[in-house]
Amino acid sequence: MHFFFWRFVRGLSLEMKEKAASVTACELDELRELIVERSGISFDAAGEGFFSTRVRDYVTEKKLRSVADLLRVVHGSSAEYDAMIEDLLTQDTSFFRYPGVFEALAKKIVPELQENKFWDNPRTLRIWSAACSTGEEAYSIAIAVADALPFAEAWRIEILATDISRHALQHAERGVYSGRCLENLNAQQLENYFTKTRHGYVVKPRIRRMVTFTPMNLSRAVYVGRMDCIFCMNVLMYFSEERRNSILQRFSECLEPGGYFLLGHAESLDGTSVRLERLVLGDCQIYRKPAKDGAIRHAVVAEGSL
């Protein structure tokens, strides 16, 4: 008797959960339009499966009955809207997630910038981590620079780390990490740049002082000054082609002559109007703004292994 009763209850519970998590194409379209209007972020048809699955999971997590209920909630509260966007955009991240990119930073970009700026007074190095999430990328940049730059204390190192999620930035500012996100750090880096506590590994003040975290929606033009290097990893895919080109153009304008632009491994500037030279370094490709005005070579520049 009890066995059949609990089977009935379990089946009823699963049925209710499925109903609560159901979504319609019209509701998804309305939610998508709201996100484009308020954040400039576009979940297009290519990512339909990803979008509908994340929305369904979020509706279930919030114990709502439908996307229509979710729409009412986010229309009525900016905090609820921000929480939804954060959930939809959240990706796994870690320190030195793309080793080839950070190897290029340490062995190619930093030495070149050091040579070009050595006689500047003050010696300043400015790097932008756009869409920094919970801070692993920004701190990885700081660690790579500290490892690669002799007498780093003689430089003014400014790393601007921005993200649309205020919650993610709060996590980043705490600078406490544990688990899988630390796997790509070696023992020497853990010792040099972190303090081990019962809560995890805490980023040391020397590295924290290099990084400034601030909220920013990339679709809205904000003046950040000139940058020597810009990281924009795995975020442009969330914008429409028109808005993506606009953002890329602003990135290009922000770069100092001779500055570098870095994308995720699956991304490229092919098909865009941005005029940056592409360099292949081992299994990594990066982009460089010409040091002087003039025609840009459209052929790929292969510089061999690092």
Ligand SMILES: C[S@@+](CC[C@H](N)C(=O)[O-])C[C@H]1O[C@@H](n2cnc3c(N)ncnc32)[C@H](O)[C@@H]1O
Second form
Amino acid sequence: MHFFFWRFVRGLSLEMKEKAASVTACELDELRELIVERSGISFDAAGEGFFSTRVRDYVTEKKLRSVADLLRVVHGSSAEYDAMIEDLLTQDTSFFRYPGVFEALAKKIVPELQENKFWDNPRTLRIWSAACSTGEEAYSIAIAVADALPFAEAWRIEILATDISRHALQHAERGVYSGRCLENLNAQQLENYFTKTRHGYVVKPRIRRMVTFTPMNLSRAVYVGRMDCIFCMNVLMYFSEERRNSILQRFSECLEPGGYFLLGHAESLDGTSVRLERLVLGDCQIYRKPAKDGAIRHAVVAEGSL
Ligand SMILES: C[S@@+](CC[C@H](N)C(=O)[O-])C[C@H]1O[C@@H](n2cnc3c(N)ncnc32)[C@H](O)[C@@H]1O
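Switching forms now, from the form predicted on its own to the form predicted together with the named molecule, please provide the structure.
Following is the full complex, with the preceding chain placed first.
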């Protein structure tokens, strides 16, 4: 009985592998083209191996026989298409993912904006976390601003957090976190900005209120108003060069003069058509839109001056 059971299990897993193996280059190309056409997301740039592995796993998970079957399913239902896209994208993120960037936010950007906008009525700070995934980036921005801005309650702090994945946004809306994503938070921040429950650490209302989560596909132009600062981390690799340039152009247009633009650690604006000033701060580089009529300058700001 035992023997037959294990033969059955082995047979099943072999069968699944065989099913998973039925991924042809031609079908993958067809799927890739469909995704570019419908969502503007280009999986070429994210790496060939990554795309085929994710598609193969998804076909197996959905108990389909081949990518041809998957193509039939997603052509027939936009809900199935959306579910596939969610699954293919990676949602890796964490609180204060690049500490140097948040240090720049707290010690350079917020004080500068505070000084420039102090006499505005109302006193507003608008920050966009574009491709916010499950919310850690947007809440880290809120925490950094709350820590850095004296009398934060006297300001209207609006953090717009957008992502294509509705599933990730639902997680973000709940604001409950546990495990490794919390690693970069110190004990003081955990105590000040979270409530510990048996489900994990829950973001306190004071921080939660600063953030608005909204679904948005970055490859479609949507008006979001003027921003003082834009975080766009670890998402540009999903777009073709042409689309990446047009998205960056849009970011640049919606930045206030003197506003800041922040990319992930391994990313830069080199080779793109966007003209923003580059500032090197310690181990990270950040970008600034020149103040009205200002010429583009690049600067290295010594670490000690942060
Ligand atoms: C690796 S996560 C980055 C999360 C966060 N920015 C960070 O760096 O920690 C990439 C995110 O980009 C989102 N994404 C991918 N393509 C997108 C698109 N066309 N429009 C909006 N979001 C997209 C994914 O859903 C995912 O949540």
